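Shown next as structure tokens: one chain only, the form predicted on its own.
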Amino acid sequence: MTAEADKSKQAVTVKCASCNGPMSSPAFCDHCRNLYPADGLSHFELLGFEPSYDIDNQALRQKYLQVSRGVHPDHHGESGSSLSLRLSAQLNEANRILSDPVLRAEYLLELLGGPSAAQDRSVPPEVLSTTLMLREEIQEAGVTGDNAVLNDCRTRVRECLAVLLATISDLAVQLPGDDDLRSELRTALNSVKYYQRLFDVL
């Protein structure tokens, strides 16, 4: 399949209530030029792509970029305003969590029915002790100024990183899948915090 044909694929269109144009965005109709209540759209429907972790990138920051203009309260006045400004912070957000691998996969287990982080905390045993250790090493080499340990354990700590982001990419994916596959994306996903937080003490 080609790009442009995955595009095509992710693109949602919906049509105007006001002028039966096509909308790429339920927000916004880039015809008349309405604006829409985005409350109780999930992110993916708010920039017009069809709920999936595969999303392309660029077309992403495309689509977010055309519907922001659409919506920013310069083009709507004081009657709009307010809208203008609310589905503004909406759609901010949701591009800050779509175009976050990490964040993507999260909202989008979460979405489709997965455990959240409150629900399950399940960390592997050997992500704990690691991280501990890694996190030790740091502090030490912290307080003697040891610069070789502290770049040891960056690159540690990156190579980690890169194993349990290839994992989360792998099973999300495969989302919606069956519990146990949502159990072990949300077990990755908790895990990947814990190194994560080693970069705020390098």
Given for the second form:
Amino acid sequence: MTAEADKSKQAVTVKCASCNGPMSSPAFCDHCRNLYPADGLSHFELLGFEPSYDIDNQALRQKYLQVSRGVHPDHHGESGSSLSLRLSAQLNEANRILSDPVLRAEYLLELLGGPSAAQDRSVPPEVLSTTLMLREEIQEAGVTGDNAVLNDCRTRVRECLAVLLATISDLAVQLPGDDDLRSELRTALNSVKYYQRLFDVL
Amino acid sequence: MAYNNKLIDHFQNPRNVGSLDRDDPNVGTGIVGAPECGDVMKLQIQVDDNDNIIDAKFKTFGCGSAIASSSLATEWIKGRKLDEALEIKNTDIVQELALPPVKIHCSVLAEDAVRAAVADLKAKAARKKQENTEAAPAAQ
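Next up, the form predicted together with its partner chain in place of the form predicted on its own?
Next comes the full complex, and the chain you just saw is listed first.
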């Protein structure tokens, strides 16, 4: 049992300091509607999840909506409004990161100590040559207005992204893992950016 | 801060855009990328039999600063000895083009591309040497 897992369990079952009722998020008591600052809490903790890649998207969405409703500025008068605004923004950000498989893997890796993209910029040479080739084809097709080629490029980028995404999710569920696993995940996350960028020009 | 004229000139009229034959033993190819932004840069150099760089070409898919940096780099390495090409530092590019801090990674990319192209060429030469002189050890 790791310290992180312990902490997240606590976050899920924490009791309200005001009414001692159970809280589904450390930011909000469902029972007495008290708000608590959540500075320094991870996105996972804020939404009451264990820090793990394996998240039930439906459960995440439900939890996000439930807690957001609870902390919403409309339900909190003068005194609570600034905290309520801050928590709402924090919840939106947590939901944005955790609901996206790539951002979630990136965030979890960072949370567990990296390496970050700045620390490890490695990317397989074939990713660079493939994206370069695709870019050349896209540029040429753009000049000649060849939509068939552009569509074909789109399909190929989508396929490459799907393969990478499967790799990322395969690796990310094994986090924290060893150094090799983390650097493999780092490389896959670095690679995704090159393909995502292609959609900007497609 | 406005971009300086040299940078705008290299961006609008990039020098040495294009490709050289990858399979030519006298051509070295470097492909590098910036994971922060997904920019990709290909830089190729061609040498004569005395390791003089007689041609350089690039293709860069990225921002104006990345294009200008690689354009300038190809201009600078043409006519140099292979090893002298490695003396080009990203800071020289930053200074020449007055790149703002957020664009410094573009100059790093250009320096990396030159290094990768030189390394590719040297690896090719080493392979050729090995094939040709399997019997006689290379005198270094």
